[in-house]
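Take a look at this single chain in C-alpha cells; it is the form predicted alone.
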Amino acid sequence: MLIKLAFRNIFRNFSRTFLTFLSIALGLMFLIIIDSMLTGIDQESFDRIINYETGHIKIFDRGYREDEENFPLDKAIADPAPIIKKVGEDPDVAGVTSRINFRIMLSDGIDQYPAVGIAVNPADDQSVFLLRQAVAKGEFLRSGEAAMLVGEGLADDFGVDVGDYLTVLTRTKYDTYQAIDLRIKGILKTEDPKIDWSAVVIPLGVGQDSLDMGRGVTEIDIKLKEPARIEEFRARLAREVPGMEIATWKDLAADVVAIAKAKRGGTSFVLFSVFVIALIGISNTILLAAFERTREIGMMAALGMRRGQIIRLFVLEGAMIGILGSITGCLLGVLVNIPFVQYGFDWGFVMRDVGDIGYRVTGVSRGVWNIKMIAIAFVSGIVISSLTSIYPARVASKMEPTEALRKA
C-alpha cells in the first residue's frame, strides 16, 4: 500500500522529482568515469613502472637508496654474477638481469639536454623488462656494440633518428669527464615519459668500461613469477643476499602510488558532492511535497494512519527518486565509460607540456570497468536519497491532524 502510495506521489510534480533525480544521475555517472579513467591510469602507470624501470623488486648495494637520486656510482654491486646466479635459481624468479643508472647530458654538438643513461645486458634484459618490444623503429641493442636506445622525446628534441650520432657526456666512478659518441639503432616509444623523454639505453659491457665499472652494476632487477607473493620473496632475499637493499617497485615508485592514494581522496570528494546534491534536491522536493500535501496528510492522521507509517511513506518517496538516479546515473555512466575504455583519452597534447607529474602516461590512456565502483555508486545513491529523506518525513509527520485539515 506505501509503495504503491509513494510511487504515485513521486509523480504529482514531475519536473522536480525530474530534476532531482537527473541531478543525482548525473553526479553518479561523473563519478563512474572518474573513477574509470583515473583507476585506468593507476593500473597503466604501474605497469609500465615495472616493465620498463624497476621489475618487481631491486638489488642495491647498502647506502645506494640514501643518494639514489643522484646515481651514485661509488655505491655498486661489485661482482653482481654470484647474486644474479643465486637468484636465478630460485623457483620463484621468473628472470633477473642487472643495469647501471647514471646522469648524463646528451649532445648533438650544438644543443645539450639532460637524461639519463641506462646500460642494460641485452642478453638477458627481456626477462625482467619489455624495452625489446617497445622499440618503435629501429633494432634493439647487442652486446658490446657501440650503439645506443633513445626515446621518441628525445629523438623528436633533437631531430634525430636511427643511423645518427648524439654524444653521451657523464662522469666515471672516479668522477672523471667521458664523451662518448654512440649511433643511434633505435628509437624507444613506451608511453612511460621517465624513458620516452629522458632516457639513453646502452649495452650493459660499454657502460662498464665508459664508466670505469670493471664488473659492477648499481642494481639487480628481478620479476617474480607470482607477483602478489612480493613481500614474502623479500623478506626469503633479505637473509639470502644480506649486506645488500631490497626495495619493491612500490618502494620505488612511491610518488605514483601517493597520487593513486590521494585519487581515493577524489573519488571520495565526487561521492560527497553527490550526497550535497542529493541532500539539498531531496529535502526540498520533499519538504515541498510536504507543504502541498497538508490537507492529505492531515486526512491521513485522522483516518488513524501513524506517524510511523507517514514517515516511512516520505522516506520511501525519497528512497524511489534515489533508485531512479541511481540506475539513470549507473547506465549513464556505463554507456559514456564505453568508449573511454575501448579507445581511451589521448593525453599527447597536453602531457609534454605539463612535464613529469608522477604518473607514467605520456599519450592514450583508457579507463577500465570497476565493477566494485558501480555498485557503489549505485547504492550510495540509494543510501544517500532514503537518509536524506528522513527529515523532512519527521517535520511531515509532525502535523496534527486537525492543523493539518485546518491549513489545507
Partner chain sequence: MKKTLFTLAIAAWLAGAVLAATGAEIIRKVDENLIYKSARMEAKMIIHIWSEVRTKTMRTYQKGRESSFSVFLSPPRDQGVKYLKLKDNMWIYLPDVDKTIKIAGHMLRQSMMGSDLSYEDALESGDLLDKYTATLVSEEVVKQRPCFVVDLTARVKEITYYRRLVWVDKELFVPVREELFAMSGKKLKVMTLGNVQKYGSRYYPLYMSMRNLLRQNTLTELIITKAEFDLSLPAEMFTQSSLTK
Given for the second form:
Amino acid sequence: MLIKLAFRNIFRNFSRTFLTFLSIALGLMFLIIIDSMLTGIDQESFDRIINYETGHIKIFDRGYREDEENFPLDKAIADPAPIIKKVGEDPDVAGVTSRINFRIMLSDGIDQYPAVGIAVNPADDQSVFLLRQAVAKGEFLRSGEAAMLVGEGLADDFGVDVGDYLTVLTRTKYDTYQAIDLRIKGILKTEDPKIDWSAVVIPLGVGQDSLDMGRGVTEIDIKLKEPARIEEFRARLAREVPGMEIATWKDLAADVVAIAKAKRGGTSFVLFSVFVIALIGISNTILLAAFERTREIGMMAALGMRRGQIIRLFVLEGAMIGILGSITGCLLGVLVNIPFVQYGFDWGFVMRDVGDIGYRVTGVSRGVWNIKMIAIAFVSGIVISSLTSIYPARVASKMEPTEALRKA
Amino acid sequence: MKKTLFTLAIAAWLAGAVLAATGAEIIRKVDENLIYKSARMEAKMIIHIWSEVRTKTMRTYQKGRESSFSVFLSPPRDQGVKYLKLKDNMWIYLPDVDKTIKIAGHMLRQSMMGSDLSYEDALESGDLLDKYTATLVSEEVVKQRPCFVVDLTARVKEITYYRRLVWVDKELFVPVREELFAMSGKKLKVMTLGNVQKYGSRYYPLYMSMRNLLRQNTLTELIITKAEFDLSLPAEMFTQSSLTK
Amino acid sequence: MFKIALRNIFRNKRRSVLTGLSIAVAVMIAVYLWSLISGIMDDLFDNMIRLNYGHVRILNTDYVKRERLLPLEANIKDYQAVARLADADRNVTLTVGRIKFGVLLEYKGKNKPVFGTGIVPENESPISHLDQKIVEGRMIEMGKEEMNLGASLARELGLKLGDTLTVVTQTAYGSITAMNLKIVGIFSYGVQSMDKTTFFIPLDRAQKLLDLENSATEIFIFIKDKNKGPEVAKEIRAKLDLAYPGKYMAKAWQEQELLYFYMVIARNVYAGLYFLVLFLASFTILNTMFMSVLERTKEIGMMKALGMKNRQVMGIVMLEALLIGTIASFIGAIWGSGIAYYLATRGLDFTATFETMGTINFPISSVYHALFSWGIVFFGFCMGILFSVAAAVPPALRAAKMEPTESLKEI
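Now show me the form predicted in complex with its partner chain, since the one above was the form predicted alone.
Now the complete complex, all chains and molecules, led by this one.
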C-alpha cells in the first residue's frame, strides 16, 4: 500500500521529483568523475614505476640493495634459472623475467653522458614490464642481437635516431673496461624520466657476454596477478628462495610513494569538498521538497494516517528517488568516465603557446576505475536521500493536522 | 699428405711458442729499462683541455713500481698538493684544507688532475707479465725506429684494460707507443713515448703523451725535466705521515 | 516591491535558510578550493623562478643541453661583462651571477650528493629571499669561507651552527679540490629539494674552489614584468649573439622545458578539476533555487489573484532570489575566505611526508599554503549571486504566465 502511494506521490509532482533526482544523479556523477581523475593522477606515478622500473616484486642477491647505487655486478644472482622456474610455477605470479642493471657512459665520440644500462630478456620482459609497448619509434630488441633501445631524452641529447650507432662504455663484473658499439633499434618514450632521460636497454645475452657475467643477472622481476596481496606473497617468496633479498615496488620507490602520500593529502581534501557540495545539494533539495509538503502531510494525518506510516512513506519516497538518482548518477559517471579512462586527457595542447621546446611531450592524464568510490557514491546517494526525508516528515507529522493544513 | 699437415701444425705451434717467448722476453727487457729500485724525477704535466692549456709541475719520488710520492710545485693553486701511492691505494693531501683524502671506489675511475690519465692508470703496479700473455705479433717502423709490436692479452679477470698493444724499439727496448683496449676490442687510450735518454745502463723515455679517445680534444703530455735513478730514499717518505709534513 | 520580497523571505524562514545554505556552501567551497589550488601553483612557480631559473637566465650554450650534469667547464667567462649587456635592457631590474655545483658530502662512510650554489649574498634577498629563510645564525658574507646550510641537511648530517665542514669536489678542470667552510647560518625554505640537498657559499669562494675565476655558470636576470620573460629573453639573446656569437644564450623561465612543462600540466589539471567542482557548485545553486521557486507556485498564484501584474510577479520572484543569493553568497564568501585565510596562514602541512623522501628536484613546499586574495572571494560571491538569479528565471517566467486559478490548484 505504502509503496503504491509512494510511487503515485513521486510521479504526481514530476518537476519536484525530477529536480531531486537531478541533484542526486549529477552530484554523484561529478563525485565519480573527480575521484577517478584524482585517483588517476595519484596512480599514474605508481604505474610508471611498476611498469618500467620495478615490477611488483624483485629478488636480489643478498647485499645488493645496500650497495645499489654503485650497481655492484659482483653481487649478482649467478644462476637465476632455477629461481625463475620456481617462481614462474607459483599460481599467484603473472610473469617473471630477469635483468642486469649496470652503470654506463654513453658516447657518440664527441659527447659523453652517464646513463644506466638495462639488459633485458626480450623473450619474457613483456610478461612483467611494458617496455615493448613504450617503443615510440623503431622496434623492440630480439634476443642476442647487438642493438639497443635508448630513452627519448638521451636520443635527443645526442641528436641520434633509429639506425645510428652509439658506444656504450662500461666495466665488466671484473672491472675491465668494456666498450661496445650498438645500433639504435628503437627509441623509448615512457613518461618515466628515469627511462626517457637515462636508460639504455640491450638484450640480456649481449649484456651477460659484455659484462662477463656468465648466466648471471642482478635481479629477478616478478609481476603478480593480485598486487594487493603483495606482502603475503613476499613472505612466501622469502621462504621459497631463502638467502636472497626481496623488495617490493614500495620499498624500491620509497620516494614516489612519499610524494604520492603528500599529494593524496591534497586530493582527499579536494574530494572531501566535492563530497560536501554534493551532500548539501542533495539533502537541501530533498529538505526543500519535503517541507513544501507540510500541507500534504496534514492532509494525510487528517485522513487517519499514523505518524510512523507518514515517516515511512517519506523515507520510502526518498529511497526511491535515491535509488533512481544513484543508478543514473553512477551510470552517467561511468559513461562519461569511459573515454577519460580509456584515452585519458591530453594536456599536450597546453604547450602550443609555449612554443617549440625541442622535444615532443604529451601529458596524458588518465582516469582510473575506483570501484570503491562508485559503490560509496551509490550507497550514499540512497542513504542521504532516505535519511534527509525523515526530518521534515517528523516535524510535519508532529503538527496538528489543522495546523499543518494551514501552513504554506 | 697427412704427415706434412702434422709437421706444419707442429711447426706453427712451435713458432707460436717461440713468438710468445720472444714477446715475453721483449717485455722483460723493457721492464729492465723502465723498472728501477728508486727514482727521483721532476716533471711538467701539460694538459690540453677545451682549447686551453694548463701546465703543472711536480717532483716525484718512486720506489719500485709499488710506491710513489709526488708534490706539486705549480701552479699556485696546486702548490703543495701531495699524492701518495702505496700498492693499490692512493691518498691526496690538500694543503688548503689540511686534509688527506683517500681515493677509492668510483673516484678511481676519474681523471687525475684533469688529465687523460685516471687514478687507476696511475695506480697500476706489479709485473705486466703476471697479468698478461705477451705475444710478438709483428714488426713495424715507428718514427724511423724499427719496432716489435707486442700484444698483451689479459689472462686474469680482474684487470682494467683487457688488451694492450706495445710498440717496442728493437734496439733500445723502450716502448714508443702503447694502445689500450676494452674487452670488446675498442681502442680507449693511446700513449706515445719519446726523447729516450741513457742513464747508466738503462734507457728511459723522458716524454710521454696520453690521449683518452673517449674524450674530445684532450691530450696530456708529461715531460720529465730531471731524473735520477737508484738513489737511496728514506723509507718514511712512503707513509701517510709524510703527506702532512 | 522590495518590502514584499523581504517579507516573503522571512515568512518562510526554513525555506530561505535551506536555499541559502546550499548557495553559501557552494560559494564557500568555490572560494577556498580556488585559493588553495592557486596557492599551491603560485608557490610552485614562485619557487621555480626564485630558486631555479630567475626570470631570464643566461647560460653557456653547451651548458643548456647538459644542465643536469652541471658542467662547470661550460661556464660564462668574465660574467660581469656579459651581465652588463643584459643590464642595459630597460626591463631588467637585477642581474646576478651564480655557480651551481655538485658535491659528494661524505659522512658516516656514506656519500651524499648535494648541491652547492655560489651566490652574491647582498643580491640574494630579492632572489631567493635567503635573508628571510635563515632560521639560525646569519647570512654568508662575500670573501669569507662560510656557508649557509639547509636545515634538513644539517639535521641529517648532525651539523650545527659554528661547525666547519670540508667540502671536497672537482674543479672545472677535473682536479680534486677542497675548502673548509664554516656554517654561519641554517636556512629553511620548507621546500625539501632545497632544505635537504643544498648549501650556499659566497660566489668568490665558489670561483676559487672550482678554479673559475671571474666566471659564473649562470646569470639570473629579474625583470619588471615576469610575464614578459620570453620577449626580454629574445632581446638579450640578440645582444649576446652580436657580442659572443654562438657562445651564450638567454632563456626565460617559461622556456625552461621539462619542469615548466610539468608545472603547466599540473596547473591545468588542477584548473580542470576546479572547473568540475565549480560546475557542481553552480549546479547545486541552480537546482536548489529552482526547487525553491518551484515550490512557491501557490504563493505566486495568490499574488496574481491579488491583482499583481506578470512583470511585477516576476520582479518579486527575481528580487527574492537576488536577496537570498546575495545574503547567502556573502555568508559563503565569508566562510570561504575564513577557511582560505586559515589555509593561507597555517597551511596544510605535509612536512613529515616529504621528510621521508629522497632527493627530488621539484620545488614544491611541504606545507601547502592557500593564496588569499579578495579577487577570489569576490569571484565566489558574484558566482553565487549570478547562479541564484539565473536559476530563478525559468520558474519565475512559468509562474508569471500561469492563470491565477491554475496555480492555486497546484499544491
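What we label the rigid core is the largest C-alpha set whose atoms superpose within 1.5 Å from one form to the other. Residue numbers count along the first chain shown, from 1. Keep in mind that what you see is a predicted model, and the values were worked out from it rather than measured.
Asks: When the rigid core is used for the superposition, does Arg62 move between these two forms (threshold: C-alpha shift of 2 Å or more)?
Replies: Shift at Arg62: below 2 Å after core fit.
Asks: So, does Ser36 move by 2 Å or more at the CA between these two forms, with the core held fixed?
Replies: Comparing the forms between these two forms, which are aligned on their rigid core, Ser36 does shift its C-alpha by 2 Å or more.
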